[in-house]
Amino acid sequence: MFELLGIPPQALFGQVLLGLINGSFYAVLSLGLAVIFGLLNIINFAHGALYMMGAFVAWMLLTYLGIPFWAALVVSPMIVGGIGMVIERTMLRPLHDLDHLYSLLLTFGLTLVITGLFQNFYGVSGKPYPIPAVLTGVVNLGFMFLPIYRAFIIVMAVIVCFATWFLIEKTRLGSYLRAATENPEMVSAFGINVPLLVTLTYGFGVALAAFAGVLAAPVYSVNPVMGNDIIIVVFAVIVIGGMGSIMGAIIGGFGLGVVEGLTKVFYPEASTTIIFIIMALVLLLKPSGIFGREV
């Protein structure tokens, strides 16, 4: 079996796979942030806490009600999305006309409250969540063994990302959303309930975070701080791809996940910082992001 720069193919492809898995979470979470910021101009720092909440809701549905993974994949995003809509209606709407800093501070405070509540009730130790029986096991690709559930994560992330891009960029509903962002008064004049549209959009962005949380539950232990580290990386992905850019969030998420994985092979010391190095370079060369629009 060939080696690339002295690296065995099993190690190389294994890290590419790991990068794609991490990239799947980066892409779906970044997509939710891009939807919320791009269409609503809200910097949602609570995204990581809502991702954690999605995983915890799936765990609670299974532990207390016996509701399996497949149902939780739908029910958990709906529940967390509903909570997100309440947050938008009651807390974020009064800040709509104020500077972005106010929504950032509010959602940062919400992160502390949500994380603190879950730590108080469930502690900091991880809660196990089983992989669905049909997705257990591995597939032998010849050069490596591919865990079926990991492949499922990548496929589901690609489907959700494409469906969201299509919804926002290619449908009438998406055109209403974009128009409501640019000129809400004109859209209201056509009889469209813009405040409801805003609430549903925020709920949808939050539901994407919860969906990623459900996918993450069998891979990582479900714990109250699981969203703290990933949200920093996701914000870096958003900056690199372009704040509010749907395509930037998708390509940036998957691409940077792979870059991070390859860095672990060729230069492990930089694996935790490579995304932030790329972010710094992008900010120097194109502050609006690779796919962002120049202001």
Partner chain sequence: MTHTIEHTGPGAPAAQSDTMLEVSGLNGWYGESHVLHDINLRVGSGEVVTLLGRNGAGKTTTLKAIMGLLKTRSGSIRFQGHEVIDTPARSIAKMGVGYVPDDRGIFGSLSVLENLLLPPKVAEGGFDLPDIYELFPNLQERLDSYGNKLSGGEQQMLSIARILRTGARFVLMDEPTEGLAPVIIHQIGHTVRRLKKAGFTILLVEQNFHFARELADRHYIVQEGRIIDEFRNDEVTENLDKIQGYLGI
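Could the form predicted together with the partner chain be shown next, to go alongside the form predicted alone?
A single chain, with no partners or molecules, comes next.
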């Protein structure tokens, strides 16, 4: 087989694949942030904590109630999404007419509370979550061995991203959402309940974070700080993709995951900072992000 710049293809493909897996999480998380940002104009700082909560709820469902992975994949996002809707109704709504930075600060406070609560009850060490039996094992791709569960993550992320894109771009509910993003007053003058739409949107964005959390549970250890660092990377992803842009979140998420993987091959020292460097470059060249509307 060929070699590229002295790098064996196994390593190269392996890192690209790992990058795609990380990118799957980036994409689903930034998609949720983008949906929320689009309508509410706020950055949900608690997104990482809610991702962690999604993983923990899956773990709790399994440990206390014996509810398996497949059910948790649906139930956990519903529970966390419901909590999100309560948060929106009780805390974010009163701040709606104020500077949006207050909402950012509020969700930051929420992050501390949620993280603190789980640390208090479960400590900082991780909880193991088994890979569901059907998804264990590896396939031989010729150039590398691919764990089936990792492939499953990518497939699920692609499906969820596509479904979300479809929901927003091609359905009636999605047209309400896009219209309300543009001109909420006009939408309410048509008899549409915009506050309800806002609550549902926040709940949906949060549910996406929880879904990513459930997917992450079997590969990363479930622990209270698992969302802490990934979320900042995801913030950078949405700045690069263009805040509030659905396509920017999806393409940016997967793309930057791969870029990160490739950096691990060619210049490992920069692999954790490459996304932030790209962010700085994008900001200098196109401040509204690659897919963003002009600000």
